[in-house]
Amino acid sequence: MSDPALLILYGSQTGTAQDTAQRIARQAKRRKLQVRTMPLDCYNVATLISESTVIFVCATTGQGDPPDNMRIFWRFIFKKSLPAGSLCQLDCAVLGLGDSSYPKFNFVAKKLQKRLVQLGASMLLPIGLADDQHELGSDAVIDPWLAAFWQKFYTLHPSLKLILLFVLVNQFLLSSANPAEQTLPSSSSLLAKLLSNIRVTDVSHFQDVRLFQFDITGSNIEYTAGDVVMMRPCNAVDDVQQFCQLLRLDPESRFTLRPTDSTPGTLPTRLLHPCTVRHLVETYLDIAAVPRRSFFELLLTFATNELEREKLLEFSSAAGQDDLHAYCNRPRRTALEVLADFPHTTAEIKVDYLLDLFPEIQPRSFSIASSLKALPNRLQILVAVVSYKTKLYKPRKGLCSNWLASLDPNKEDIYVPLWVKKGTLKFPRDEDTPVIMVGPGTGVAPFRSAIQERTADGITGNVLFFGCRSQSKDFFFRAEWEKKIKARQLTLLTAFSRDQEDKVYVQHRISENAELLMDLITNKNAFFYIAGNAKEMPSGVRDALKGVFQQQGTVSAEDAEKMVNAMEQSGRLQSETWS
């Protein structure tokens, strides 16, 4: 009888589920098991009936949606024509990666587990529901879940001997190359010319917010209100230089990639072939991210210095997670800074392992803040430039927002690769249906797109609740709103939280305008939208809406909750939030 094979399938949007799947695969390889790892949409789902053991690692995106790389699988697995017992030979386990600050926490993993059971699959252990909000992050759930999985796996296969090899198997080999003819990377993105990069907050305001405008003439890009634009940032020039110095790499040296025997996968499609070290580090390796625990596990395999090895061993262990969190997550220490802290180990890193150590830079999404009906051939986004202090000397900076902010179209022509995706917000087509939009701060971006689009079509039932700190410092699009108010195309209700002694937020304005909202929702079938930071605002707005129903509809708190849930289920209450 052949040794059991393990298949790990993942659905990942930002790379976390992929990283977790690869971590499980490394654990399997250390146990000398046959293992395959791939995104769900790269797997021929029809062959699932012949697999023996499968781990599904799934993230949840948006409002309970599957990640992009498992949408084909998702449609297939929920086909009504699939026989009830079709997966009765399958042993499997589901690990969900989510964030409990979102209302549909780990929705995809929960729904997948339920469907697999319906199809007859046998669950090896209860579903794992990792939570990014836990003080120790997802690992607080992943670690004990994996320990339980391996225990169950060896119980099912008692003939297997537990062998643990402490080795790292690399995915690719990097070979030096001459400056010969290059294969261009495949791409679904457009190079859009950056036309303007304008700060829209007062210079005295602590937060730098920018409005970026791109020219998409001749691109065939079409978008509607609620859609998002995707782009991949580049690492800062200084970071690329420091990385090459730490690893003693020549940034201008060229290499070609080929997969190793252990990972007969496809080559990264975004890289030039041959490629320079500079291009790899600048555009592909995510060296500015806060590293995951798997990074320390991999770094440990190179450590020969006793002190550094001891520390990396601690950070890689389940017992050392409090210390790792204090060292890495809390101060938001980057992978590059970790390399600088472990110089002896960094000096031992072989170039062939770079793509194993550092994940690929993931695309960032931004709500489109303009409408093609108002601004033909143009696309605008509103971006808060992320920069804040921790106990570390250097301020922490958001990779994409700071990269964008550094681009100056007045000095040279700049082209940014971008592509457009359907967003989660859907606006009614019926021109008689009013919309109520709650968008404090940069959360107003998708609503500017909607207001531009709807007013271009002559629709006037637009109510916007906008909140910011100060009327004089961060009141985005003020002049534009005033014109629309004058033209009777918009009702605007504002909350400037710091302009008076008692803080006033959008939820306060909702409570104050209960009669207006009740009339719009119950008599005119209005749609209600929330966009902005996921921390406290969305739940505060929902509570204020429940209060409207209680006050104006004279219903109980329980019935008000049911009314809000019913609006959400019918699509009349939609939210797009981010952490």
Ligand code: 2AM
The other form holds:
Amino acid sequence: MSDPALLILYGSQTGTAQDTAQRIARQAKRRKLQVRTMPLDCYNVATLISESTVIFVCATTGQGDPPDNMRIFWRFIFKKSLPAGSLCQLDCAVLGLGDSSYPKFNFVAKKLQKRLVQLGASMLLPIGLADDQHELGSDAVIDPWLAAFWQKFYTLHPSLKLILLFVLVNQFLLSSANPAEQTLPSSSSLLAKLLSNIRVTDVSHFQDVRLFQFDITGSNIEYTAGDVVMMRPCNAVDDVQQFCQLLRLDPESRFTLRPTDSTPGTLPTRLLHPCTVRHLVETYLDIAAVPRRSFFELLLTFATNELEREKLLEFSSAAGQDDLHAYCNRPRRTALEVLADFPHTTAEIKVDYLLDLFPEIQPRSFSIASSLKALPNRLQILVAVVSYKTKLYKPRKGLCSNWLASLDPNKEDIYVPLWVKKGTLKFPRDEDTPVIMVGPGTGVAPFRSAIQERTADGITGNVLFFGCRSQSKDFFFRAEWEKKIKARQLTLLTAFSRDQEDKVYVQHRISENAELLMDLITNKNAFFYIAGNAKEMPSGVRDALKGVFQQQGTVSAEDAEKMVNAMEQSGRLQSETWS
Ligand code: 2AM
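Swap state to the form predicted together with the ligand from the form predicted alone:
Whole complex next, starting from this chain.
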């Protein structure tokens, strides 16, 4: 190896892999290495054969699929026509970011590593498998893995001297601008008018769940049941104001963006040009998320106050990670709250570094809860407004659900940028195939879409297991279901968990209706669906389904498990779960 240039390619869904890749790039730049960082799909894969050292940082999505920004690469790299030794000049390292509470933990990184080896690439070190579930967060794996990587890198390039000087690397320069400049091309998403924002749980109920309706007239959006809609929340007005005060920024001042290095694909295109500080903070900077360790490392470079500097130094060091976790991750402290805890340092932050300090607000996905066949030109979503307590005084609030809940279409016209993506749930098209759907709570959303779509097509084989706490408080869409039941288009089985002494869950109803389910699945080839956000619900439902097979088919537990797995493999058992 003669060329010490480093290429970092990432596949990122929620921004964590991107953040990690950029952190590695900063470390590389501090070492005065030539480094390029980009999403896998922005990279011309055909040139991989001429690279020397590549780090792949890849997330795995909940269902074991690659992130959206590495799908083209994924298809290419698995082409059968690629010759076995085609990457034999390549030294690489694979870092996977995953969550061990999902069955396909770090599946993408593992599969990628296997494929790279098959194509002849040499691995510089064993694969790193970071886990969100680790009590110290994914850095517990990433930090030692990176240390091992640099050690290996320096043994391969002994001529390189380690440069310990910390050089702050900023990707973007913000400079004041005159307002006459043009707007950058906006993204291709639709600005959909919000028509209604209605609470669907009783006011006395602990949880605020909303049904939002958007007008998509004039767009070419054509969604079907199972699809999801993506939207990006904005920061709360009060948070934006506090942020500007802490950083001593005038929210109305304007700037333009210029890249400071030649890495393609990193300049944000969806910001106005020129842009006000308010617009940047409100729509782009993720100040409401729990900050990552790299945030503290960068913050440290602005510290002049001795006390704050000491604390930031500790949080940036390997030895301080337990304390950082206790301060930040466990109570889910937001970046804005951290800034307020370090006021002297925050006041020193240079505006040029905002885009290095804060990741971009990531889009959130929601299962679409309506069907175009029942509601032409409309799109509805069912959203639980997230708020929970930690040991911090203020309750924690989900950014997107609270932002949506704050929008009042009766007061002013509100337009929300959104776009639609194919979801993981696919429903059979032929009218003879019944569907069994298990969707407690907001998990019912994709099934409402499917039921609306199927009944509009005259399909009547629809069985829904719905669970909520109380018949009178959070039984969403009750009147709609009653109409469908009357019209013999729907069989509804409900589990109201708290209307009686003992908990009743959807799985209990599944066991009670074993005969019906067995008949639908074995004689009528029914499809079976699970959706929802309770952590243990999906496995509870699978177990209940196994119980149905054991009891009705008089098979062993092992065979029942095989039957469930076979259904899943053939696409007749599908699930979409979220936490
Ligand atoms: P609970 O809150 O009374 O425990 C929607 O959230 C419904 O899902 C509620 O009735 C909730 O009941 C229920 N639920 C909670 N955990 C569950 C689990 N493991 N399996 C099935 N349903 C569950």
